[in-house]
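This document starts with one chain, in the form predicted on its own, laid out as C-alpha cells.
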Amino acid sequence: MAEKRKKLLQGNEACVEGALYAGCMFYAGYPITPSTEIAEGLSVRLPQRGGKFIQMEDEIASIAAAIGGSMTGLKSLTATSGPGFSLKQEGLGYACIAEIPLVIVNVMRGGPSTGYPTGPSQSDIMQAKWGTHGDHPAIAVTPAYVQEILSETVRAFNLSEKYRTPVIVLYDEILGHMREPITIPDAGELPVVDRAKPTCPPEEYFPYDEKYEVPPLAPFGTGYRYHVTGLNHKKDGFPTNDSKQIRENNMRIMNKIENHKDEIWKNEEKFLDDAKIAVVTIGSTARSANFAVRVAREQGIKAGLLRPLTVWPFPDKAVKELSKRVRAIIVPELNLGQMVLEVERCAGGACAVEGIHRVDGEPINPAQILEVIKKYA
C-alpha cells in the first residue's frame, strides 16, 4: 500500500479537501473573512476536476446559485461567516422546504453584525438551528481539529444527499486559520453516500412523493419534468392550500431528520465512566477543555468531557443520561449563553449546569475551566 498523503494544512484548506473527497462539483460563494480560504481553494481545485466555481455578487445570490447546482445533480457548497450566513437564511429555508441537498459552511467570527471580523466566536449556534423561520429540520456538525475539519466536512455532503436536506458546518475562526498535519484519506478509505435517484420513468415520478420518507431527487435535465416552490406542496411540486396536506408534508420534511436522531448524532466522550464534573462543548473550546480535564484528572479530580460533533439535532439523549450520573455540568462557549440553555433543558435540574462565557475576541483558555471544575470537585 502506498504511504497516505500526509500535508500540513490549514482548517479552510482542510474543508476544501473534504468537500472534493465527498464529491463536490459546485461551488457559489461571496468572500467573508474568515472563510476565504475555502472559496480561494475550491476556485483552483474545482475547474481541474470538471467542476464548477462562481462568485456571485453577495451571499443572497450564492445559496441560491448552490441550490440550483444541486438540483441539477452536482453536489454543491457555499461557505461564509456570520454576517453572510444571516444573508443566507431565506435561502436557506427555502432548501429546506424544496429538500435540496446543500452543504454550508460557516466560520464563525465575533458579532453582531460586522463585528470582530478576525476574532473567533461560537456565537452562531442557535442561528444554526433557529435562523430562518418556520418549523425545519437542522443538522449541523461541529469539528474541532483540521483532521475532523475534512472527515467532518464529507459527514456533513453524505447527511445532505441521503436525507435530501441543508447541512451546515459550523467551526470558528481559530480552527479555520490554524495548521495541523493532516492525513489525507486514501478513495474508498470514508464512506461517500450519493442522493437516490428515480428508478421510474419521467411520467411516474414525483418529487414529494408521501410514499418515501426521503423521496428519490431527480436532476434537472435529465427529462425529469417537475415543479419547484417555497410555497407548501403537493407530491407533484405545485403549490397547495389543503391543510392536511399541508400538515403531512412538514411532517416528513421534519420527521426524516427526528426519526433518525440516533445515527446523525456524533459524540466524542472521555474519562465519563467515572465522571463526577463534566465539561461540554464544542469546536475550539473543547480543546482547551480536553486540557483542563486532563489537568483536573492529575489532580485527582473527577472530571470528564462529552464533545458533541453533531450540535444539531442537539445530542438530548447523552446529556440527559450524563447528567443523572454528575454533579456539574460545565459549558464553556464563546458567546454570552447558547448551548448552555439546550443543557439545561436536558439537564432537567438533576445536577448544577454552569456556563462559561467569553466575547472578546480572545479564546477560553483551560486555566478558566479548571477553574469551574475545581467549584464543584
Contents of the next structure:
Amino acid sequence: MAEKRKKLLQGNEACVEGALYAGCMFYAGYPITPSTEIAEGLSVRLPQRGGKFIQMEDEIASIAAAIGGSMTGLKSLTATSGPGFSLKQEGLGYACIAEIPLVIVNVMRGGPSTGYPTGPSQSDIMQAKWGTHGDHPAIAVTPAYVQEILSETVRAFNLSEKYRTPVIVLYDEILGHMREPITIPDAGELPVVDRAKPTCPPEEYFPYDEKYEVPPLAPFGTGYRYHVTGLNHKKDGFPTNDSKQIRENNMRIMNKIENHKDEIWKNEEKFLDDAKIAVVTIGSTARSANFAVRVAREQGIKAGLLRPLTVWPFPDKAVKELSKRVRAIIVPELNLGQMVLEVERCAGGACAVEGIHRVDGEPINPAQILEVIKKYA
Amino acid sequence: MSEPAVKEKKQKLSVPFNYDKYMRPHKLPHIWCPGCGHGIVLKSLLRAVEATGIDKDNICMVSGIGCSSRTPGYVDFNTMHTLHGRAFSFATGIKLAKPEMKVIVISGDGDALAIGGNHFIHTCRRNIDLTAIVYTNSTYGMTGGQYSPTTPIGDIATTSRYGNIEPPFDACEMAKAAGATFVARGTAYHTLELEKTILAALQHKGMSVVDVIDACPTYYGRMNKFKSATHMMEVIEKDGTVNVKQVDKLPPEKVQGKLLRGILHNVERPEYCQQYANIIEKAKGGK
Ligand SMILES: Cc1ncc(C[n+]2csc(CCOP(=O)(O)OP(=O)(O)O)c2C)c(N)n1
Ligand code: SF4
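Counterpart to the form predicted on its own, namely the form predicted in complex with the partner chain:
Entire complex below, previous chain first.
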C-alpha cells in the first residue's frame, strides 16, 4: 500500500483533493471570494489527468457549462460563494428537473448582496434548499473540518451520481481558508460511486423511465439519442401537458430523495446519550459548540452536540427524537435564524429551542454558546 | 489582427430530400403557427446536416427557450432544450467535454441577443467549435409578441404599443466583433442559399454563427399590419436583404438600408478545444 499522504491544506484545497478523489473531470466556474482557490487548484490539476477546466463569463454560464459537461458522462463541479450562488439557482433547478448529476460548492460569506466577502457566514442554509423556484429535491452536505471537506466532497459526488441530482457542498469562509493537517485517502479507502448507465438497446431506452427510482443516464454521444428539457416531461424526456404525467414527474424527483433520507443523512453525535441540553449546529460553528459542550461537561452540565453533516434533507428524525429527551436545544448559526426554524418544526414544542445568531462577520465563540447552555442547566 | 480568410467551397444541394431520417416523426405536429418561418429554417438545416455526412449519434443540438428553441425536440440527435439564453453555455460545456461531437446551438433573437447576449459574446470570443443558428424574427414569439433586440425602431409590439424606441442589434456585426470566425446571414425565403450557408458553417472549424431572418406572422406580422405570412417574407426577407456578392453590382439605392445575406466573415483562428488539448499535453508533461 502506498504511504499515506499527509498535507497541510486549506479547506478549499481539500475540496480540490476531494473532487479529484471522486473522479471529477470537468469544472466550470467564475472567480469569487472565498471560493476562488477551488477554481485555481482545479485549473492546474484537471488537465494533468486529461480533465477539463473552463472559466466562464459568469456563474449562470458556469453552472450551465458544468451541466453540459455532466451530460457527456464526466463528473462535473462548479464552486462559488454568496452572490454567485444566487446566480446559480436557475441552473440548479434545471439539474433537478432534468436529473443531471452535478456538485455545487458554496463557500458561504456574509450577505445580502456583496455583503462581507472575506467574512464567514451561514446565511445560505435556506437558500440551499429553497433558492431555486418550484418544489424540488435538495441535498446539501456540511463539513466542519478540513479533512471532512475532502471526504464530504467525495460523498457529495457519490450522492449526486447515485441519485442523479445536484448536490451542494456548503461550508463557510472560516473553513474555506483554514489550514489543517489532513491525510489524502488511498484509492479504495473512501467509496466512489459512478452513475448507472443503460445497458439496454437504444430503442428501449427511456431517460426518465419510472420503472426505476433513479433511471440510468446515457452520456450524450454514445448511441442513445434522447431529449432533455427543463419542462415537465414524460419518461421519454419530451414535454407533457398531461396533469397525471406532470404530477408523476414532480413526485418522482422528490421521492427518489425522500425515500432514501436514511442513507443520505449523516450526523455526528457527542455526549448525547444522557444529555439534557443539546446543541444542534453545523460547520465552523459546530467547532465552537464542540468546545462549549466539553467545557460544560467539565463543569458537570449534561450537554451534548448533534452535528448534521447533511443539512438537507433536514435530519428530522434525529432532531425529533432528540427533542423528546432533552430540556432544551440550542441552535447557534451565523445568520439571523434559519436552521433554528427547522429545529423548532421538528421539536414541535417538545423542548425549549433557542437560537444564537451573529451577522457581524465574526464567528460564534464557545463562551457565547456556553452562556446559553448554562441558562438551561 | 490579421486572420487568414478561408476560401469558399462549391456546395452541392441535396434535393429531393428524405427529412424522416432526421426527424422524430412521432413528435409531430410541431408547436409552430402556420406561416412561421422556424420550420423552413429547420428544413435547410437538416439538408445541410445530411451534406456533412456526420452520423446522428455524433450530433448534439442544444437550444435555449422560445418558439425557435423548441426545434431540438423534433430532431433525432442528442438534444437538449435548456434555459432562456443559456444554450451557448450548456453547449460550451458539452463541446469542451466531448470535442469529437458536432454541437449545434439553436436560439432566437431574444434568446441569443437579450438574455443570452453575454454568453453569445463570450462564446464567439472563445472561438469554440459550435455552429449557432439564430432565428431572428424581431419579436419574442413564445411570450406573445413583445419587442426584442432586433425589433426595428418605430415598430409595434405588445410592450411597444406607441412604437419601439430602442435601436436594433445586428447579430452578425456583434458576432464578428466578438470574435466568431465564421459569420453569415440567411433568410427563410432563400431556402437553398440558406442550406449552403449552414453547410459552410457546419464545416467551419471554430465558432460559426448564422443569423437567419424569419418571420412571426402571428404576433409581429399582425401588429405591424402585414397582410399575410408570405407578404412578410417578401417584404422583410426577399426585399429587405441583399446577397453580399451582389452588393458591388447593384446601385447604392438598392443596397441601402438592407441586411446583407451570405457569408460575411470567414477567417481562421485557433479553436478553443484544440488549444485546450495543448494545455492538457503541457500539464501532463509537467511543464
Ligand atoms: C429566465 C426567463 N425569462 C423569461 C422567460 C420567458 N420567455 C420564454 S421565451 C421568451 C422569448 C423568446 O424569444 P426568442 O428567443 O426571440 O424566440 P422566439 O419565441 O421568437 O422564437 C421569453 C422572454 C423564460 N422562459 N425564462
Ligand atoms: S408565435 Fe411567432 S415565432 Fe412562435 S411559432 Fe407562432 S409564428 Fe412562430
